[in-house]
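As a starting point, one isolated chain is supplied in structure tokens, in the form predicted alone.
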Amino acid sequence: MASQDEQDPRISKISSAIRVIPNFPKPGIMFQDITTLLLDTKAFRDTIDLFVERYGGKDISVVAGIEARGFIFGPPIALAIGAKFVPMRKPNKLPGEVISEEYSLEYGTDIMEMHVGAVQAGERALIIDDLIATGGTLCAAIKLLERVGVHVVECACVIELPELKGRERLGDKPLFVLVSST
């Protein structure tokens, strides 16, 4: 695995705390496992420190996590820099009125959600998930909020797959992840 910012030597660290599972979950795919990085104290804490370094002082008022584990890595992220997490999440796990966003898989669609008003018009917002492959799921979470008012400033994410060119669907958006698996 190759990173973004080959100086910071917390990259390397954080890239072989990140266990690869072949053939799940399914024949071909290679699973990019967090949880053997969630298991390293000082690879946590490093990816954690890294993001809120390039987004502290940038004015960030919202940091949006992609369920599921967008909820393990926005939290602490926006608590640093000192902004609020709206959560995204699957359709029918929020309770109260919510707006939606349908977007396609490869095979079929789904649907992703937030409460209504947990956002402003104005707002800024850094939307966060642990990984990007086709990037389907980040597309779907900028339109939510863009049609809203909020302006995403950034979409970032631990891991990048990038022969799958989701970076290509985000359009102008800019991107930040911190490994880029080979």
Given for the second form:
Amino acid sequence: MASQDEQDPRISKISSAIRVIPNFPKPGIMFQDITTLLLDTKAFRDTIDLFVERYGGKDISVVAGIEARGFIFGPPIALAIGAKFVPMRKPNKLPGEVISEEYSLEYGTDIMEMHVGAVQAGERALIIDDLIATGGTLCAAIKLLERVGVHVVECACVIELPELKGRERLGDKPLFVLVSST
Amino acid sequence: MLVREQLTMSDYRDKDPLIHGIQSKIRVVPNFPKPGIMFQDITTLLLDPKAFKDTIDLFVERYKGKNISVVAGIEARGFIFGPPIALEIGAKFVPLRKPKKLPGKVISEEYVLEYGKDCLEMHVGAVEPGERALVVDDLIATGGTLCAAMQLLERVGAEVVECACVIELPDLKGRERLNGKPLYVLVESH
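Got the form predicted alone; any chance of the form predicted in complex with the partner chain too?
What follows is the entire complex, opening with the chain shown before.
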């Protein structure tokens, strides 16, 4: 199941709390700014609740959040469902031994890292980010977790940009989003 | 060792085992990011759901019901601790970021590093004059970043009630750099 079909009444307030900034970070891009959602205490609460309602009691022991906006949504979800929080970071930020996964950008490549030993083989994980665009970052996160034997149950984002077909790039991994932005 | 203000004996009894549990989960990584630095790694704390929850609960207990409407968190590790606190006390969360990350109109505050300078930014309009704010980060070292954060909030007329960190490195005297603003930490590391 993609976004809420029979739309939960909380979704429209969440959607309207997101601010669109034209031409950021460069001309032609309509940037989906979640910082305004974080200023609306009820809408932020509802955002977290919608994820917690979906994932609580499903034996998920890992919530992996992608730097930096995944760090805002991941921990409250992890705390509510009793899972650990695992930050997935840009290179050279994590201090301990890491495993790295390279991924493509529009121009060039980037690298995502995770601490060795943060997760155990057989654990069930969610991956959280604020938004899915092309799906490249989420893919890298899936790979990092699967390389150490973790089962990625689902990827969860506040916003999807469906025209960029990120959902397809996730292959067989399910994606759950609250808001679809065309 | 703890940093606290006046607490009752029962507070000591209740909190000490929690603090000890939290402290024991923090991993020290030598020579990161460069030789000689003993890096306080909170990621291992985040792997222990009970210890992570206790960390948040200790801050929430302190700040709930104090009419605090803003929790400002410093990128990136302040983004991990700030939002859970904000959600529990009913405050908004305001991310304070490195330059060019925030998409809207920003105000910037420059601050001094060991070598060179850096800059912290906040969205215009995120905070109203008169709001009562907390600043949250994982750790206070020299206090430079926290200072810049307080400046940003005060420039828009907010009142910084307190700075809150999981860890303090007291030898770096960050507490003194906060211009008399109170600092609350859970763990001291010498």
